[in-house]
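Next up: a single chain in structure tokens, the form predicted on its own.
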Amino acid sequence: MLSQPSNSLLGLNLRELTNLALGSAQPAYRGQQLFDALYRQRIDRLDQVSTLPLDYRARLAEEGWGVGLPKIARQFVSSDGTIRYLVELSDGETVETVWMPEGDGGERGDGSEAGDEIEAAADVEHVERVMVRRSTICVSSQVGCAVNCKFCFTALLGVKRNLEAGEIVGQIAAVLRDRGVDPPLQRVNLVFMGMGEPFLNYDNFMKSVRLLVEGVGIPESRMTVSTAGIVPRIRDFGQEPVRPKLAISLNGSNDALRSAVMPLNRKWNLAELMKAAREFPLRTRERMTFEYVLIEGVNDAPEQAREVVELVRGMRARINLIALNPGTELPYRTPEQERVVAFREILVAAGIPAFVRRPRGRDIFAACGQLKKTMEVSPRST
């Protein structure tokens, strides 16, 4: 699938800036210059980028260039203060990015739902602007998703295009201006668990990952990226020297359960895919993550429980369960809190590390598997 082309700054590389201050007879450095100012500062306009010359400004401007700063078109806030942003491309094309203070919703054993430290205000302009000891991002990667997950609402969009690393880039780079928060400085994760399946968009996922290592300042320990289970692209992904960590999207214990929520296992089954996660080379102290979203009365009893416990047997592993996140479009029910903690249960028994995700933004369909573009959901958005 194609990109969308533009003529944005931000994407470009150091050598791919400096090849083009020197191809406008600029000295190398003019490239550091428009790195420092779009990654580090976060412009939005080349007039800000005080260190260039008035004549090359210029002259970048009449040969079409732009910094290329997605526009947050809409924003939704939760009562648990988390922000659902709908930016707005150079092509009119939207994508879903997710603001969570204090984390991504808390990995917690016993699946409490503990309140957050930051209440959300009548309208989002009034959001204190508090510094935060960890705050998470979630980032999409195309627009809309092809995998059709069957209890996703992104599913329901069908994919258009894939973003550009600078769309991916930018994402992050909007949300951090619009929240006054600047890494390195404050703790700041990334999930690249959005719209989107990024290993579909990997030379662009991998673009961006490199952008923003060297440039925003985020290193690859704070970032995880999920797949839904792209099993070469799974093996291509270990080999690389920067890296986030991985998440693999599990939600089913046995082929013909998998396959009917995940209709991508009949091309990667899971012994296929549980091959590659075995053979990933984690690094020191790193462990593989799965994540199951727990459906009632289709994944959730105790003998799916027992079948995972056989999937990861002996890996140096851990499992995020992630109770379903409702919505009316979608045939499945959230199971029952004493099925999730039962289910959590068997895994601990067996010495595999599980965790229950608290939800976040539920309210505002920002929690996981509810990004779908969604206009009309509280008296909060603006």
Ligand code: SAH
Contents of the next structure:
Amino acid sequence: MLSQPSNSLLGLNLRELTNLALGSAQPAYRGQQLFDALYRQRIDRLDQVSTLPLDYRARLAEEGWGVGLPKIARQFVSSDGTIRYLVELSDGETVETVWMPEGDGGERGDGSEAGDEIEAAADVEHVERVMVRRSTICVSSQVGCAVNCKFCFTALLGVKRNLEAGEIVGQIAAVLRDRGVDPPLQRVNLVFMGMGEPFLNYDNFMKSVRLLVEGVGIPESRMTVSTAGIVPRIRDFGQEPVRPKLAISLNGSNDALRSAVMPLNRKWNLAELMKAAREFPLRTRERMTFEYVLIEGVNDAPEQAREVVELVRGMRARINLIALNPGTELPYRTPEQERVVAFREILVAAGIPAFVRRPRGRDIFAACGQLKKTMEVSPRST
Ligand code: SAH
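Since the one above is the form predicted on its own, can you give the form predicted together with the ligand too?
To see the whole picture, the full complex is given below, headed by that same chain.
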């Protein structure tokens, strides 16, 4: 019986895989074969890489190499079709990854809304519905989170560790396998909005993005990363040649409010954050997204909507409003729908595109900010 592989191939890029092959006196193209098997085919065992000679597969295994695909430990299915996966890493830590069929994948490259194409395609005969369906995977970047936002469940865990690039890509590979979905033929959006702060695990996050673009075949235009507002990394991110779209979690319309719900605002305040946002080099037709979690009686008043208007005035921005997903461990409540609508109308009247995010998978604790190891709950499990 072979011992558990200790080295994970998933997470290595083409250059690293090529060097690995060369190190075993294999031809350089073995690197490309491994790359395709890992990211394009998304194999889960080395012996499935039929393009590699048997003796090389055996040698990799002897050296302790394995694919390193994380295991789906549990999955919870929501009445709205959302699936929350508990993904187990090689050291036994777990993170959560969420599948949202026809989810709120954010805006399309052309600035229109995600649902448009589904409706348009409904008239077209012979178009496989699955071809145009845009499912969204919400991906975690850390085990836990260090940012400590007062309304977020992941914050209650603290941060345990960063995820490796292979563990970030691995979540997506595991979910695509489970769903039987094959990009680029079948479209998926990725949102890096799960557990953790991607910009506090910047290098691994960016490496995973490149592997997803080059290997899995998901275009960067279908990816959005959300940050709590790590200003120096926002600036670095703007310089990346290949990068997802950027969303910034605003959540407060002035410094006092924002610091109360997001203590990191004391380190990088709104003036610094908005300066970085204004200087961010947007691509043609790209917009900056701001997310704003509406918390009853805290940041959901009309006056605060008017402050948001002033903050983003003149920017190529859109605002996603999220009514707080509540939970008993949190001292906050979710606003009435009318408050949410009124807040949005003030933004829209000022010419700012603003959208109310549908809560997805609330019944299985899969909605924004609800991700943590909610093993104590017992939703419908498959
Ligand atoms: N750390 C990153 C990404 C993870 S959070 C960030 O802060 O942006 C993803 C989004 O969920 C953020 O916009 C965050 O403000 C929001 N969120 C967190 N807790 C929430 C809750 N309880 N209800 C609704 N949205 C929440």
